[in-house]
Every structure is written in C-alpha cells, then in structure tokens.
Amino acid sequence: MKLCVALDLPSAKENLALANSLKDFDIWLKVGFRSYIRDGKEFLIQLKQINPNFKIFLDLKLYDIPNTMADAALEIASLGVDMFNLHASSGKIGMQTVMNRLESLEKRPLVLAVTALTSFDNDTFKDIYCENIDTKATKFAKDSFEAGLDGVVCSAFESLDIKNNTSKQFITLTPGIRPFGEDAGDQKRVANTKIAQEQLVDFIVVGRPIYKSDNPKEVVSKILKSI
C-alpha cells in the first residue's frame, strides 16, 4: 500500500512548504482542482524540483464527451504527471476513447476512474444514480476494467469487492483516509489504515491529518510505518 499526500492548502507557498518538509520520503502527492487551477504546470515542476522521486497524482476528475476527455488526457500526459483520473459515469466508450488516445505514447500515466465520491452517503448517491453505492461502484469498476483503465478511486469499503469482480492487480485508490481515527470532516465513507489494508487498497490519500498537524513529517513517518 502506498501513501499519497493531498496538497490541499490555500496557497502554493504553503503546499510547497509542506512538500519540502516531506522531501526525504518517496511518496505520492495529490494535486487537485484548486491547486492546479491556481498554480498550474509550474507548480508541478516545483514539486519535482523538491524531490525528483515524488510521484504526482493530478486529481482533476475529467467528465466530458469522449473526444474532449481524450484530448485533455493527452495534454495531462504531456505534463509529466504519474497518474490522473476521470469519472466512470462518463461511460465505457468515453473511457475506452481516452485509453486508445494514450496508446501512442511511449510512457503514459496511470489512469483511474472515480466510482463514487466519498462525500456521498448511500441516500445521496442513490438520489443521483438510482442504485446503492456498493452495487453501482462495482459496476462502474467493471466498466473501467473492461475499458482498459488501471484502476479506480473508491472508498475502502468497496475495494475488496471491486478486486474480486475485476482483478487483484486492478488498482484501488481510497481518498479521505483518517489513519488513526481522526475526525471525518465532510467525508462520509472514511476508513483508517487497518481497514484499508484488510480491503487490499493499493493507494491511500491522506490530507488533513497530515497538513493540519504541527509536525507533518512525523505523521507521515508514522503512517508509513503502519502500512
């Protein structure tokens, strides 16, 4: 299981300071909407300058018509990031179009599909998708697997079922992890590292428990030891 640290602080300066404090670790860094829209490609370059071994997950959750997503995927690949994502609900054809477009590259990023946002509880999810989370998340994952993606973004509670219905090598990445039982905040389906391990999660994304700590380096070290 690998650790991905969410860079969700209010400014590039704060995010870079956080990354600099973690430069001794070979970890993944998640760059989301706010950071990328505000700080752009230069921010990604600055992160790699801190530690060339940092792996970057660009969390933009593409959702559009197939050709537009495929065009965007090529642009993302040109940024040199190591992983990005799109919404599984954009459809199997859209996902296949993205993967077909990336085939021409000598080296491509990992591509994951978002099944169900971890801010959803079952009722709010069902209002939108008309199915229970566990059923639909697995269906989305099977579509993603058949479309040739590398894995999915899901909650820890769906990870094992998804692997059982696709492949043990199919990546599951779980956001909103509270490593040692910290407050869930605006996340509904959160888990700790023990649950994530039991569910065979491949990547855990941790944000607030790290960047709100007085000693982020110590927290990261503790998480890495626990996984």
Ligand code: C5P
Contents of the next structure:
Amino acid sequence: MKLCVALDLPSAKENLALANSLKDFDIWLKVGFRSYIRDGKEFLIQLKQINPNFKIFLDLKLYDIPNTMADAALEIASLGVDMFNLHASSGKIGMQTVMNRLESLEKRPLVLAVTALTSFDNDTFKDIYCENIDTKATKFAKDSFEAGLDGVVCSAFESLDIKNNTSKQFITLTPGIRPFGEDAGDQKRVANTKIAQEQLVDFIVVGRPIYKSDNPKEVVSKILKSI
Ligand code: C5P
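Got the form predicted alone; could you also share the form predicted in complex with cytidine-5'-monophosphate (C5P)?
Every component of the complex follows; first up is the chain already shown.
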C-alpha cells in the first residue's frame, strides 16, 4: 500500500515546505484544485525539483463531454504527472475516449475514475444518483474497468468488493483515511489504515491528519511503519 499526501495548504510556499520536509520518504503527492488553479505547472516542476522520485497525482476530477475530457487528458499527460482522475459518472464513452486518446503516447499517466466522493453519506449520494452508494460505486468501477482505466477512487469500505467485481490488479485509491482516529472534518466515510489493508487498498490519501499536525514528518513516518 502506498501513501499519497494531499497538498491542500493555502499557499505554494507552505505546500513546498511540507513536501521538502517529506523529501526522504517514498511517497506520492496529491495536487488538487486549490494548488493547481493557484500555482499551475510551475508548482509541479518545483515538487519534482525537491525530489525527482516524488510521484504526482493530479486530482482535477475531470467531468465534461468526451472530446473535451480527452483533450484535457492529453494536456495533463504533457505535464509529466504520474496519475490523474476523472468522474466515472461522466460515462463509459467519455472514459473510453480518454483512454483511446492517450493510447498514442509512449508513456501515459495512470488514469483513475472517481466513483463516489468520500464526503457523501448514503442519503446524499442517493439523492443525486438514485441508488445506494455501495452498489453504484461497484457499477461505476465496472464501467471504468471495461473502459480500460487503471483504477478508481473510492472509500476504503468499497475497495474489496470493487476488486472482486473487476480484478485484483485494478487500482483502488481511498481518501477519507484517518490513520489514527483523527477528526473526520467534512468526510463521512472515514477508515483507518487497518481497514484499508484488509480491503486491499493500493493507495491511501491523507491530507489534514498530516498537514495540520505539529510534526508532519513524524505522522508520515508512523503511517509508513503501519502500512
Ligand atoms: O484532508 P483529507 O485527508 O480529508 O483530504 C482528502 C483529500 O482527498 C482532499 O484533497 C480531497 O479533495 C480528496 N478527495 C476526497 N474524496 C474523493 C476524492 C478526492 O476526499 N472521492
């Protein structure tokens, strides 16, 4: 299981300082809306300058018509990131179009589909998708698998079912992880690292429990020891 640290701090300076304090660890870094909209491509270059072995997950959750998503996917691939994502609810054709467009590249990033946001509880999810979260998350995952994606973003509680319905190699990445029972914040379906391991999760994403702590390096070290 790999650890992916969410760089969701309010400035590039703070995110770079955090990355710098974690430069000796074998980890992934997640760059989301906040950082990418504000700090752009230059920020990604700066992260790789801190440690060229840092892997970068660009969490922009694309959702648009197939051609527009495929154009964006090509632009993302040209940034040299290692992984990005889109919404499974953008549809199977859109996902296939993205994968077909990336096929021509010599090297492409991993592509994951978001099934259900971990901030949704079942009622909120059902209001939007008219189905229970667990069954629909697995259906979204099957669509993503059939469209040729590499994996999905899901809650730790859905990982095993998704793998059983697709393939053990189909990647699951789970946010909403509170390694040692920290405050959930806006997340509704939170799990600890033990649950993630039991569910054969490939990547855990941890944000606030790391960057809000007084000693992020110590928290990361503790998490890495426990996974
Ligand atoms: O601070 P916390 O550990 O809750 O951060 C989780 C990170 O994962 C945030 O950057 C959030 O945007 C992201 N994320 C999520 N749920 C998803 C996809 C991404 O929480 N389904």
